[in-house]
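One chain is shown next in structure tokens, namely the form predicted on its own.
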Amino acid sequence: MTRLAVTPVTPGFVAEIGGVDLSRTPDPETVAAIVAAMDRHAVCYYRPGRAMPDDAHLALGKALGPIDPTPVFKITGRKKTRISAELQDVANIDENDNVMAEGSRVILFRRGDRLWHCDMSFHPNRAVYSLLSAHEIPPEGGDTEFCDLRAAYDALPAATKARIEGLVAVHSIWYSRDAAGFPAPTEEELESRPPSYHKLAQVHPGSKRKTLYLASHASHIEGWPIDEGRALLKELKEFATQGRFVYRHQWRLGDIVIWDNRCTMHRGTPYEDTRYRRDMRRATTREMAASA
């Protein structure tokens, strides 16, 4: 039986996997390898060379956890994705198949995919993976950035650590579109996705290391004042971004990255949104119950 093959990036942190062809329904031994690469490396990424159907990525997507197809929140004007219902349409392409145009609510939307980040944190169902599939890559730019909690948690101060453990942070999509620009939500987009509420400093369930649980949907602190809360947050993330903990990948036609979102960040790089296509899609597994 062919197996798995993982290979490491950087120490500790992203492998490349192949050796099988996860265009298939993976059996139940691959399906824990890549659980376990996935538990000891964060992100992982797969390189068949083209892009994977749509029922492919769902199945493998599937095979790796529960997905729910149910809409998290609501765009304003929004028409019907071009794909199904269950995967997440991430690109700059309209249901006419038109890259779409400056001053798209859905553009707008989008350019906040470029501050740091851990999808679905606004959630109390959190993401566990994200597999994100290249469909279409622009010619410069639009490389995806991840960044390493459980390490940055590692390399935290011991008087930090003991600061932020049992803290609550409140996370909200519309609070990180702010941040990025887009214009204040409507009624309709607030009501679709109130804030959620989750541990600072948390233990990663796979590995059972610590990390810290970041991101720009993350606005204050639960209980504190809301200036003191944000200036922790920022200090944080400047801490977690730092080089030493960051990789950067640079897409190539057909790539799958696989990312857990309980212990990443990451972040889109610019490119030119209302000039090149970019069509990702992503399917995203999430938890069984809501985060403590």
Contents of the next structure:
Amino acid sequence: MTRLAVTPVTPGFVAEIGGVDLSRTPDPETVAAIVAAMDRHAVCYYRPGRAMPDDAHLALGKALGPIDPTPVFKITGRKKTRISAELQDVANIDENDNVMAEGSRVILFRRGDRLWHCDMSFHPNRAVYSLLSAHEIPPEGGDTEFCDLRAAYDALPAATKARIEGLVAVHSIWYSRDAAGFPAPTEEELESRPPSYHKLAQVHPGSKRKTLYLASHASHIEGWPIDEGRALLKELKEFATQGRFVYRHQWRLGDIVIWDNRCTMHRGTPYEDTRYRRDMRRATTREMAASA
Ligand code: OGA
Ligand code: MN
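Moving from the form predicted on its own, what structure would you give for the form predicted in complex with N-oxalylglycine?
Up next: the whole complex, starting with the chain shown before.
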């Protein structure tokens, strides 16, 4: 059997994986090798040169952890029929295969992905791995950036580490959408996803390394005055997203980028989203229980 090849791209943060056809459900040995590469690097991409069919993409995701297809929030007016309900549709394409129009609630929602975030911190059961697959890419723009929250934690001054130990951040999808210019949530949207609570400094379960846990969804610090909490979150986010902690992925058709949401943030970069098609589909593994 061919062994998974892991080629570092940036030291300790990003690697390319290959040497194995991941469109066939990986065997346990290969799964263990991918998880080990993920624990070491946090972002791994696989570059087969053509888009993986949805069923193979889902099978790869499911091999890496549980996937919960229950919707995690509602976007009023959205019709989710284009791809399997077990995948997140992060394309700018509607159910009739047209590029969405300016002002579309879904386009406005998606633009929230351009703020630094991790996936599903607004849920008690966080996302673990996201596997984003590029089915169509625009001729320009639309790269995705990633930042290394374990390296950022390591580089914090000792006084800051002491200050944030034990603090809990309050995460809400509606807070991050508001920050990105999404209109006021409808009653139905608001009720579909209440806030969640997660520690700001955590031990990353896979590597046992200490990490920050931050996202655009983090609104404030539990028990602190809102403004003070926001100022701390802003300071930490600015620190963690300095160029020295950031990798920018320039997509090629078919790329699947896998990232660990428990120790990274990511953000989409702009492209002409009401002109060019960008068809990206995400499989997302989840924690089995709520994490504090
Ligand atoms: C995501 C996401 C950014 C992008 O799929 O979770 O944030 O560049 N995507 O598509
Ligand atoms: Mn995301």
